[in-house]
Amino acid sequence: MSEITVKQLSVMKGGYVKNINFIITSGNLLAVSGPNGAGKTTLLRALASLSSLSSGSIRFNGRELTQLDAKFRARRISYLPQKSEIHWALSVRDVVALGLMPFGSQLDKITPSENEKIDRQIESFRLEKLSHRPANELSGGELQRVNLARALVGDPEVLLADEPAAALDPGVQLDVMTKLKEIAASDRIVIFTTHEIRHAFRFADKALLLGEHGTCIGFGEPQLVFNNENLLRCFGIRPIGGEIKEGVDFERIISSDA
């Protein structure tokens, strides 16, 4: 079982989060939510070792993340940034193959076992008919499937996805979120950022809600984290009828565009 433990984590440079604490284990999909500027991307970059910590620690399977070899981290923790655009005419298959580079793979020397891994991801994300098309000619939804296949082809223990459903059509958003849920269920840790409360509430096993200046408003079951008080505090969302009561206004969350 894989585990990420975050203790008193603060990042003050290149973004801002303050005193974040949580533990997440394999088999769980964690949604990091909050308003714009709350530090969602900053936190994800810290988990990917792309941002320096000001204080606190991140431990991966009991070991300090910063003390792990860079190649070791790249093989076990896969990071999908928010804007994963392709600007060159590589085929879809070659883009997926790029996910094997941390293992020493080369596009012009793909081994039979590596081809099997690529084939599995292409099939998993229904990319068979697109495999030889230039990736820079794909739609946003198609490209996101390619990027997820690339992120998973090396069989990482952890997937970090920054706004994976942003700017996609509603149907494609649901496809992406359903796939993330399936990936987590395959004994992985999946952490994604989102400003869509509906996605966090509907799909996530755990939720981390960040507020102004990168502070933690709540961590735990989405039903507990996204209560009326926290929704008002972070997003200015008032319950139907305007009265703040204890608990969650389910209808408001599901119908909200915040």
The other form holds:
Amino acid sequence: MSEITVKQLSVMKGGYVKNINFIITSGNLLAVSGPNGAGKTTLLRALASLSSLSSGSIRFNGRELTQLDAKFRARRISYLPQKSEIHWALSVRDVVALGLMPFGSQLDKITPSENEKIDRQIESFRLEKLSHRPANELSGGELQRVNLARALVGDPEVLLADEPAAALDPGVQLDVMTKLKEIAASDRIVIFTTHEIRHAFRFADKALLLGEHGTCIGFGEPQLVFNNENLLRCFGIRPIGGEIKEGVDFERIISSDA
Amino acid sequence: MKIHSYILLVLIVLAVFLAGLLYGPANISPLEAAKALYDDESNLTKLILLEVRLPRVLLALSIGASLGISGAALQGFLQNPLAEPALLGSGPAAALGSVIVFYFGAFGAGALILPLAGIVSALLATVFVWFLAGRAGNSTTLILAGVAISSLAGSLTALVLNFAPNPFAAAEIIFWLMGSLADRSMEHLWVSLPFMIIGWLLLLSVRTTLDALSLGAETARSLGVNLRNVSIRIIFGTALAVGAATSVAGVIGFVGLAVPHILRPFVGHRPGSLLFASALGGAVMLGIADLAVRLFSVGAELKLGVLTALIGAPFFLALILKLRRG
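Pass me the form predicted together with the partner chain as well; I've looked at the form predicted alone already.
Once more the chain from above appears, this time first in line as the rest of the complex follows.
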């Protein structure tokens, strides 16, 4: 059982979040939502140890995240950045293999057991036909599957995904969300950021809503966090029909007292 | 790249080495060469082979390797196909150091003063770039710092030329700046090779990291890469390799840019595997270029740096067209 405990977390550099508190355990999919600039990426980067904390703490299985060795941490916590970068025409297989780097794996010396792990992910994400294609020539949806395979090849305890469904067509968005749900169900912690409240509402087990200036508006069951008051306060919207439920659409309320 | 491709590259390096030793303006047949080398007595053929050609060939191979590996490392680190070894300023700084020695006529103090001055100034410039760029290892600030130091070194070199004590000194400096391996001795090799080898080892030590950097700095960090540590190794590795190379041979362009480009498809576009391949490829390219300079010069010897620049311009154009086609 893995656990992430965030206490009084504030980050002031390279983004802004203030006084964030939550606990998440394995088997849960946590959606982090909030308006543009609310600090979703900043929070995720802090959880990945990519930005330094101004105050507070992040504990992973009881140990301070900042005290963990970089390789030890990388083996357990995988991170998918918002903007996927692949600078050279590396094959899909090589990109997946790079996920094993924290275990000392080298691209030109892949062992049979490493090959097995890579094959398993390639199969799991239906990448067999693409495996020798240059990854920088793939479509957005294909690339996101490759990225997820890369993030999971080392069998991490935690997956952090920054806007994993952004800029994908609706079908692929649902594929990605379903996959994230499956990954969480396989006894992992999955934390993803999203603007898409419907995804958070439908797929996530827990939701964290950030407001302006990186403050926490709510944490808990999605239906409780995305209540009418919070939606109005954070996004200036309300559910059509007045009640949030699966498949609901929203309307824009210009002023908060409307 | 499969192991047999590396073996093939090593064999080509050996072939270039032998060709460089056997072919030159003086006609020496392989049989004559073998005989002369086994002769206990000193003779003219042996003198040409061991004192003139051997240092020149070995320098061409080691300098080519330095430029090739540095170009591959910088392209991988900066994730930029147009990065080349002189980008971080060590090449121009090494040239400036050597030019200052020319200015003061200090090479009378010994043949080694020239390369030593080059290496020391390359290292000084690198430390300066390091402090200027900040310690975070951000590639944009690193490039900016490198460009700033390069242009400073370039303008100071022009200043030295401007105040050259006499036309002969100025001509000497200009010829030296063109890049050449003529009249180099084994001493030049011994003074520069250790620095180059340390540079190669520093660069080879980051090969796995360079693969991870293909996915961007953010993902690489999440995979446990310490960017600061990597940038130190890359900056000082290229400074030592390129600084030592430039301080002995003057400015030689194109090799460090082109070799990684040519070999990249053969290593599956893996930046890490490209390092060793580019070292071998650079050795082959500069070895052949120097052989061409020696064999085909009429009258005044064509300078090696001029030849590589002449080949380099069309290569650059081809690269631009390829990038435009996307």
